[in-house]
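Encoded as structure tokens, the following chain is the form predicted on its own, with no partner shown.
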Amino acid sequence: MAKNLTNASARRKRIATDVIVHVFLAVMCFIWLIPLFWVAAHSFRATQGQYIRTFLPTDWTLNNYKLLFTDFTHLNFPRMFMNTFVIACCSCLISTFLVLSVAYCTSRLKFKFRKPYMNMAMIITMFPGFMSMVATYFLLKAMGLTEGAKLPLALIICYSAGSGTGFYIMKGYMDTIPKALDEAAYLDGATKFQTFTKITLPMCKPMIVYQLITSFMGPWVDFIFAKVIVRANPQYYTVSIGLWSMLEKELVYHYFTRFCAGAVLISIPIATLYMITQRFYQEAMSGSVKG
């Protein structure tokens, strides 16, 4: 009997837990959610400025998306959405490459300086990438990278160059990997290149997914760099750069519903590619904690 009670106070217990959890997590979504909500209905309004009196607009249009797409008298929204897409995919293929290559290296190889790179990849890891803007524009300008159609390779290299340093999550999937199964591959006859594109690869489909998603989203949504290198050259703007100006003093009374509207529309192929690859963003979150 005194067992039959304690189970079920405990069984009160963890319900009365799980309710105050799951009210918790609701009111935050809630929360979050409001400044989304907004700025997609605001999307719609006719009404042009700023500021207006009520939460939500009360005309409905859908004239802004229409304009962004239509009327290029100060910004061009297709060019530079395109110019963000090709960097994008650009340095998410080059930089996934180059962690998979360096992770596969300090996870698999021994060689001399493995333990002092590691550590200096650490290091450097530990500083935000924007404390080295000045030095990167001054070395890009150097290689005559920083005028004209080189622009977009100048910020390929920008968002690529350094990304090797970022392997650890990698690194830590791929220790997970049974060794045997490389040593295996080379009682067969495999090289080192062979086994890591033919075992090694296929068994970090999770992790590939994951990289790749960072480092598209990397180049998305980055503004300092972007801003830095491509200064006053609106045919090479990126979204982040476009929407920036779209609320400078000159603009923002008539671009600020094209302002949200472009919002809504760079945050669908990001939205997009999440609810796709979710599973394997899941698989390769756990595969990192585990090793």
Contents of the next structure:
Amino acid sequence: MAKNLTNASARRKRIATDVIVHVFLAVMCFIWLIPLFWVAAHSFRATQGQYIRTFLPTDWTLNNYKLLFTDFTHLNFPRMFMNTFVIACCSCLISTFLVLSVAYCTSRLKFKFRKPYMNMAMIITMFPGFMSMVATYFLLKAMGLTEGAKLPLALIICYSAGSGTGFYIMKGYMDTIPKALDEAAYLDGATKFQTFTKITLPMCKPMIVYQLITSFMGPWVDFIFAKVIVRANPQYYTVSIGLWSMLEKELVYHYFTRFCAGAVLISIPIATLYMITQRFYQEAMSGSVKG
Amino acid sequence: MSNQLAKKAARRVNGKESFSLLSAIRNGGPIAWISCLVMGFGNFASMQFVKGFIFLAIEAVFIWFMFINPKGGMYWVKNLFPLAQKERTPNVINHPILGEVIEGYTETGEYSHITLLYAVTTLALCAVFIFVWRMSVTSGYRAQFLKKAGKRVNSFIDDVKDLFDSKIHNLLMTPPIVGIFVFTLLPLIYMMCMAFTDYDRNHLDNNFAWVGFDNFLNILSFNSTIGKQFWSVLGWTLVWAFFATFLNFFMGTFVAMIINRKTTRLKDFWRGCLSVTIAVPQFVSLLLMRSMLGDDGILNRMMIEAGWVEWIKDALPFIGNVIGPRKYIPFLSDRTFARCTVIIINLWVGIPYTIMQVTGILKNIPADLYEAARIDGANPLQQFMNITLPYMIFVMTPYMITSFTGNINNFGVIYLLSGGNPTVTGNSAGETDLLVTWLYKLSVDMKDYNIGAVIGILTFIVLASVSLITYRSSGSYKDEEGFK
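To complete the pair, please output the form predicted together with the partner chain; the form predicted on its own was given just before.
Below is the whole assembly, all chains and molecules, this chain first.
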């Protein structure tokens, strides 16, 4: 009887904590999602201006999305989208190639400047990236890349040239591929280049996808480099500078709802890509060789 | 001893041991000495014509660039001292009616920022050239050595083949190193040079001079205006990094553990909801937060409408004092409020990341530890304090260091959310500015490039020392054996 009682009270206690935990989590999720919900709701708002009196819009419309693709008086959203897309494609290919080369060499080969290189990469990443930004701009200007149609090229260089320092995740992954595979290939007479392309690269597929997507997302979310390099050339704006400039004081009244619409349009593909990277990342983390 | 030497020689013949410059000069004889002056001579002597020709061509181009080209390397290096040399002299002409009139200006000398850029590039090229020069001497000596040993000397085609096999690191590492060298290292060195000049907003004619360590002394002194700002920004940066890192860590761990409880339902749903915020680009979510938290933002409007602002003022006098006569809550426009707000919003940004990191680790804690603790009668709190926390701290130390340094460098959150504001009039640094955002403001908005460069160097010193100290004193460094 006494035991039953303590059991019952323990159960009641457990149910109580369960309820508290679930309520707590619900509140957390509410707090986390409410701003995103708000932006989505206001992208359908018909009234202009930054704020209205109520939390939710009172009149709904699709006009903001339509204007984004038809009204080019200040900002040309489709062009900004295409600019960013081209830059992102090029820079993700280049930087993935660089990262793969460095990761393969540091993980698989023994050579004289291996350690010095790794130390240098670590030291360089400790400098604030913005410090060299102005100098990079001067350098690109001296190369004549900061005018007109060469601006996208300058941005591609900015996003991809230094990516040889960010090889740690890829190297860590390559370290898990058994060396025996390479040795077997050497015995069969393969050169190191063949081993790299025919054995290591196919084994790294999930990590390569992860790397490709992460570096593809870079230009979509960065706006600091873009702002310094592109300056006041609206035809070469990337999406992030475009959205940023919609919140400038002169534009914000007319453009706030359009900003919300643009934000939704950008967030959906980025979020989807992010979910995909997570899947590949988890796949990669579960090991290179299965079974 | 002689055995060792023979082994070494054998390894060299097989290409496993490389030759040092010194051994080449000591043992190579006249051929090596000449190839120190005429690059590629050693290769020519051993019939490696293509390689020899390439070295020779590189030397010729370098000499032409450095000395023969009138606006080449030496010209720019010479222009470094003195750096400021642009001069404008008015052209005075005698006008028949008006008398002496200034008609245009003659400009002599070069702009300092161009000089500095080209000179730094030249010095970098010199370094590269010395590297190639060393390579040419040793490569010539190697060919000579192999010939003497009666071995086959590599033809050019063999060398190219080697690039895809035993020397593949040379092929694969070149593009990344060139990229880093030109677009990361070179600008960094250039910027560091600026720290020793007076290139500020008063020298936007790009005519500036060397000033030695003046900028450093100015910033590090406690008396100058800029010095006072520096120390207060540095203090806030460390406070921010501390709170941002540890609050995120503890609250993230707390939530992750709650989600991981055995009886919690819908685990994936909760995790998914919280990680949606990672997927949305930061500049969207943070710009949105900024406009929601503004003085006339949606949050303030709703709170005023509901009468909460007045209520808070009455109920919580210590907050009311900060709000003062204002009718709204100054989330981002009052120093204390703004600092708290950015830390809290950073929790919104950071907790999902921590949850993702921690969830995997929690699953890896050996279950028998908890089993044993339960048998010994430990309550959940004791279990947490004695098993979970030490384990987490052990595993997470490298992550915490990276996130601490990441927070010192956390440009996005501060710049997008508060822009470093509020700013006291007359100061260039706002009350929520971190070193990096201040650096950005100084060099991009205010064009005080020299001060910006000094701040950058100091930030690096802070970062490097913090990560070195914490890493060295952390358990995972001292005891690599693992958690015990």
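Positions refer to the first chain, counted from 1. We call the rigid core the largest set of C-alpha positions that still match within 1.5 Å between the two forms. What you are looking at is a predicted structure, and each value in this text was computed from that prediction instead of being measured.
A movement of the C-alpha atom of residue 127 reaching 2 angstroms or beyond is seen between these two forms when the two forms are aligned on their rigid core.
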